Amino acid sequence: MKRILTLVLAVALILGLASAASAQTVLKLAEVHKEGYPTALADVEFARLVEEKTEGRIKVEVYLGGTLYETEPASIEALQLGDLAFSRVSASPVSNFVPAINAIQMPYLYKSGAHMWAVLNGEIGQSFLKGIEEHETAGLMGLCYYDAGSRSFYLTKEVHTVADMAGLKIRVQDNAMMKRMVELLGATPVTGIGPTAVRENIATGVINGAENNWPTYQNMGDYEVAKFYILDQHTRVPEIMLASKAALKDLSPEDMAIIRECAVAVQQFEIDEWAKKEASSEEIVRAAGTTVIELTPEARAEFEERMLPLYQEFGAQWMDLINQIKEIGKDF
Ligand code: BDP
């Protein structure tokens, strides 16, 4: 009798443990960058923190290098369907779902990275994150921002002025404003190419170049095929850690609060990693013999001037906020 009781208890214990283990919620996170890139390091740290702080109730599986979704629009759609819990994306494709986001990535909006962070960490930036969540149909939450420096053109041909851009086929992110930006320069925008496929498309001549920050230009190997980096620094497009409302709907308020805290905590982690990577990428690119073209003040002013219509075409609804962002810039 005693033996049977022990057996029953043992079985009950095993079943209990099994169900506790299966009570763990597994959530997927998609990232286009490879291991070691600042955003990828931060995603992994986010996953570690979430598992630690929820005492193992939540496990975040991180899929790097675009292995789960090759493009960011595809991962955003997966978030909307609830097939994916998190995706670290650039703010640029988010504006297809929440148009207001364009207001924080207008060309030549920020004087420096410090100016951008004062905005993003302040009331304006936080209100845009909330705006993603409050958007009625997007089905998304914006948890935090990551740094992505400034973006410049890189091409297979030398460019010193706007006139030199004429007719070039340039890959841009999937965002109507970025397409229009390239048109305003007299070049032809090409979309639908994920960042991991840019190198190949340049190498085969489908496009003559693209635009991005030093780390992506270097890490994706694009600098090996587009050997001219034109330092026009037209935009600062922050990254956003997005979450899916549908995938997280059954989490307890306590676990949801932990997730939000962990995202806020890794933001600074990523910013620190970013600074290191930006410097080392620039060094690698320069050492490889890339021609880095500094624009004359006149040429740079012309790039800026050509892009001005974008403020009316894509920012008119948020002009007050855009002006406030510029006002904050006076201190930088
Ligand atoms: C990089 C961003 C990445 C974007 C990529 C792009 O980190 O999220 O997907 O640009 O241009 O800077 O698509």
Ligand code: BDP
Given for the second form:
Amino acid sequence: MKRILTLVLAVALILGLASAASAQTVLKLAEVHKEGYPTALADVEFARLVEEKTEGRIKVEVYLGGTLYETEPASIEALQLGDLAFSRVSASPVSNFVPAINAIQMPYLYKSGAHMWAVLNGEIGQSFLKGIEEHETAGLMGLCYYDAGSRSFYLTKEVHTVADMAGLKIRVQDNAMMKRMVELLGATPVTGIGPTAVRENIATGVINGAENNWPTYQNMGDYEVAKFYILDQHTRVPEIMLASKAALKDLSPEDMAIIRECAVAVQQFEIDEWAKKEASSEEIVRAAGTTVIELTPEARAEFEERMLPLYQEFGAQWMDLINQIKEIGKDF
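Give me the form predicted alone now, not the form predicted together with the ligand.
Below you will find a single chain and nothing else.
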């Protein structure tokens, strides 16, 4: 009798475990950055929080380094199809669904990182996330923002004024606004050079430099050939954690609320991790003998003034929004 009872209990336990396992919802998150990068660390923390807060009902599998989808556009397409649940992407491609996001990408718009976060965490930034979700055909949700720092020029010569930029060949992303920015500063924009090829092209004199954030400047080894980092901080383009409506449609309202809560929590986690990485990268390149040049207020004003035609060409329809952002900047 005892054997039968033991067997019955064992079977019941096995069936119970199997039932619990089958009840677990597994969702995929794609990230193009590698393990250890601030956004990747935040993705992993997001997955941990979701599993913890849902008591194991939801498991988020994180795929780093582009192992699931090699590019951000591919991830966005997978989100729309419901083949993917979450992905961290740059805000730039998301402007295809909410065009007003272009306003926050304008050069020399922010006074500081704190200024940008006041915008993103305020009415303007939150309206963008809402706009993503309300888009009739995108099938996406914007859960939170991640930090990606500021982009500055790094060059093979010192630059203190706009005049010093004349004739320089600078690698930029194949983006019309970025190319126009460099042209207005008197330099020549060069496209078609991938991130991993920047160092070699600087070393061989094909280009005189590029522009990016501290971590990329350091990680790619570009600081070894471009010894001058011009801290002009011309753009700050955040990242956005996107979610798929199709992939999450069967979740309960309670679990959906938990996912949103975890995303909000992980935003600050990522900001903190980014600050650590940024400080570490800056320390490394300074120790290697890099000359970091901070523009004087007068020089900064000159750089900003050169952007007036660009604002008319690329930001005319967003000027009310841009002026609101600048108004917020008066407190920083």
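Note that the coordinates shown come from a computational prediction; the quantities given were computed from them, not determined experimentally. Numbering follows the first chain given and starts at 1. In this text, the rigid core denotes the largest set of C-alpha atoms whose superposition between the two forms falls within 1.5 Å.
Asks: 2 Å or more on the CA of Asp83 between these two forms, with the rigid core superposed, yes or no?
Replies: No, because once the rigid core is superposed, the C-alpha of Asp83 moves less than 2 Å between these two forms.
Asks: Taking the rigid core as the superposition reference, indicate whether the CA of His115 shifts 2 angstroms or more between these two forms.
Replies: False for His115: its C-alpha shift is below 2 Å.
Asks: For Ser244, is the CA shift between these two forms at least 2 Å following rigid-core superposition?
Replies: Shift at Ser244: below 2 Å after core fit.
Asks: Hey, core superposed, how many Å does Gly209 shift at the CA between these two forms?
Replies: Its alpha carbon moves by 6.9 Å.
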